[in-house]
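Just the one chain here, laid out as structure tokens, in the form predicted on its own.
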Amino acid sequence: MKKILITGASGYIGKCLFYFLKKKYEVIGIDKENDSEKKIYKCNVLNTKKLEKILFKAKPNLIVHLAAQSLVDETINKKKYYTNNVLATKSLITAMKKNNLNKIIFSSTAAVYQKNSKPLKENSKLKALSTYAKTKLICEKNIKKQKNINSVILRFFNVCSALDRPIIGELHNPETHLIPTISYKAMFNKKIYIYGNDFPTHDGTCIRDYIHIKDICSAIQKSAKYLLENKKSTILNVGNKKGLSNNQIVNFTKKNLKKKIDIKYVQRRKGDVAMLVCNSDKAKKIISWSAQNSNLKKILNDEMIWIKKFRRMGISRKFKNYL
């Protein structure tokens, strides 16, 4: 059976990649924070010397790069984003390549585009206005430049929902993403801030490709079974290829739970753009993928289910500042 190293793997998306992957391949993790769950390895990825000792004795056939500064916040420290992300992705290579590794899959984010109106393709403009894009797109470079690395690189749009089966979804602390925050506090009569309604868009919010984390873990092992069988590199967009504005998941969510929802509208957030809405063609083409599970009835609905789980849990989400 072929091994998966995946870092990162305590946060969101390596949670619930974890138990997915599992069905077809040995997963081992690496994250800096401990997981009671499962066995992973505790380890800050910029510390290139332990990580390159785990490497050794893992030996995995190929790493998925989950580990990064991911929240859109410019009100973080730069200096964070471009040490989580462009030298947390820079020890991680020197690593593999003191370990003969050669294949990778990262993470990256749609936030790297320049605004369009049209859905955005794999060769569609680049231009990285929050932080956090600008060290992505660096870390996509330095991907690229090496000659003995083969990679996929995944450009995620917005990532969203839970797994059903075991039931794990998104706890940030603190929430600031729309799709729990919007179910959460629905669900709870709580007061729901939304980031800007003057956009150019057809409502005034911003639109958006939401993608169910089922979808999202379906495409990286989709993109593993294709490194380990090719030596050929790629980008691809990972969406639904369709986008909802704000108010559009708000109305749904109110006729969806039949409960009244309190809105009040706020500054938006600077490097926000008015539209992201992905072409993902190329990922059908190259890894026989497309969202299956990204409407959003099963969005929600998922959602829910993991809310349910966590309050029964005793656990409830904690939100920023007026959120």
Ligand SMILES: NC(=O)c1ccc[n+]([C@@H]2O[C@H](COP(=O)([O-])OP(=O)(O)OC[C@H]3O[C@@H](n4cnc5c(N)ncnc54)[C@H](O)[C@@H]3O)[C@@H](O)[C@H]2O)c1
The other form holds:
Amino acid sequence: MKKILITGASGYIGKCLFYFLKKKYEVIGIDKENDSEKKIYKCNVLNTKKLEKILFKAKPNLIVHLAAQSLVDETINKKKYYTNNVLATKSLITAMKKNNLNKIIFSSTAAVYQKNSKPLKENSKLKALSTYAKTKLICEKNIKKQKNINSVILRFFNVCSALDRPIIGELHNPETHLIPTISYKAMFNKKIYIYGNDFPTHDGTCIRDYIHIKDICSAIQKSAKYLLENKKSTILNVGNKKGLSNNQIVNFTKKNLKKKIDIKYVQRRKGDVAMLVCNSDKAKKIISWSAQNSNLKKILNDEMIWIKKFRRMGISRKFKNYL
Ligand SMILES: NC(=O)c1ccc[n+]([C@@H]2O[C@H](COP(=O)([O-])OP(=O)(O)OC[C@H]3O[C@@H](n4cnc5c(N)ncnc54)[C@H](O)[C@@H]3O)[C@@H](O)[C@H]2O)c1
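The structure above corresponds to the form predicted on its own; please give the structure of the form predicted in complex with the ligand next.
Next comes the full complex, and the chain you just saw is listed first.
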């Protein structure tokens, strides 16, 4: 059985992926945070020496690199993004080279593209606006220039919702993503703040492409198969090919949950563009992947199942400031 190592395995995508891949691969993980799962080892990717030792012992056939400073918030110190994204990725590459490991899947983001009112293709113009996206673009370039390493760079659009078996999903602190915020706040009748209603879109609110975590996991699994069977590298978009505005999500959630939702529009966030919608035709062609679980009804239903689970465990979702 092939062995896959996931960095950032205690995070949202990492934890879901860990259980998803276990059906087909031997999976181990590392994360800088403690984890109750015994196959997820505590290690900061920046600690190259410790990482080298783990890779030497584990000898994974492939690495999925998810560890990052992933919260998009321009108030976070720029150095934190640079260290946790650029330097951590460099450290991982050094440790891989030392162990002659040559296959990596890297989690990048749709935020690397220049603003565009059309669905984005992998060769659409790039222009990272946020510090987060800038550091992801530097990592992409660094990975691509490695002569002896094959890579699949996946540009994720807005990842959301939860796996149903086992039930596991997103629990960031603070939570800033729209789907977990709206589902949770609607359930508890709390006010929802929407960033900006003056964007050049049909209803003035931002349009994004929401992709179910199960589809993300299957895209990573298919990328792993591609890398394990080929000595090639590629960049692929991973999204649902469908844009939804914030207002459309609010209205759908109201109907779906049969709840009144109290909305307040607040200032735009720096770095937010009006529209990010994916063209994933290349992923279909190269790895035979397309989104299968990303309709909004399934996204919200699976998210509600996850919320009910962590509430039963006495856990609450945390939001920033007035949010
Ligand atoms: N969630 C999304 O919508 C989305 C969209 C695009 C791209 N991505 C990318 O996918 C990846 C995973 O996202 P997520 O939502 O699961 O993020 P997350 O914040 O939930 O998880 C990241 C995990 O990485 C760990 N980590 C961070 N720095 C580390 C380090 N130096 N060493 C070891 N562990 C470290 C954290 O402890 C955390 O458990 C990130 O790289 C993110 O940028 C996510």
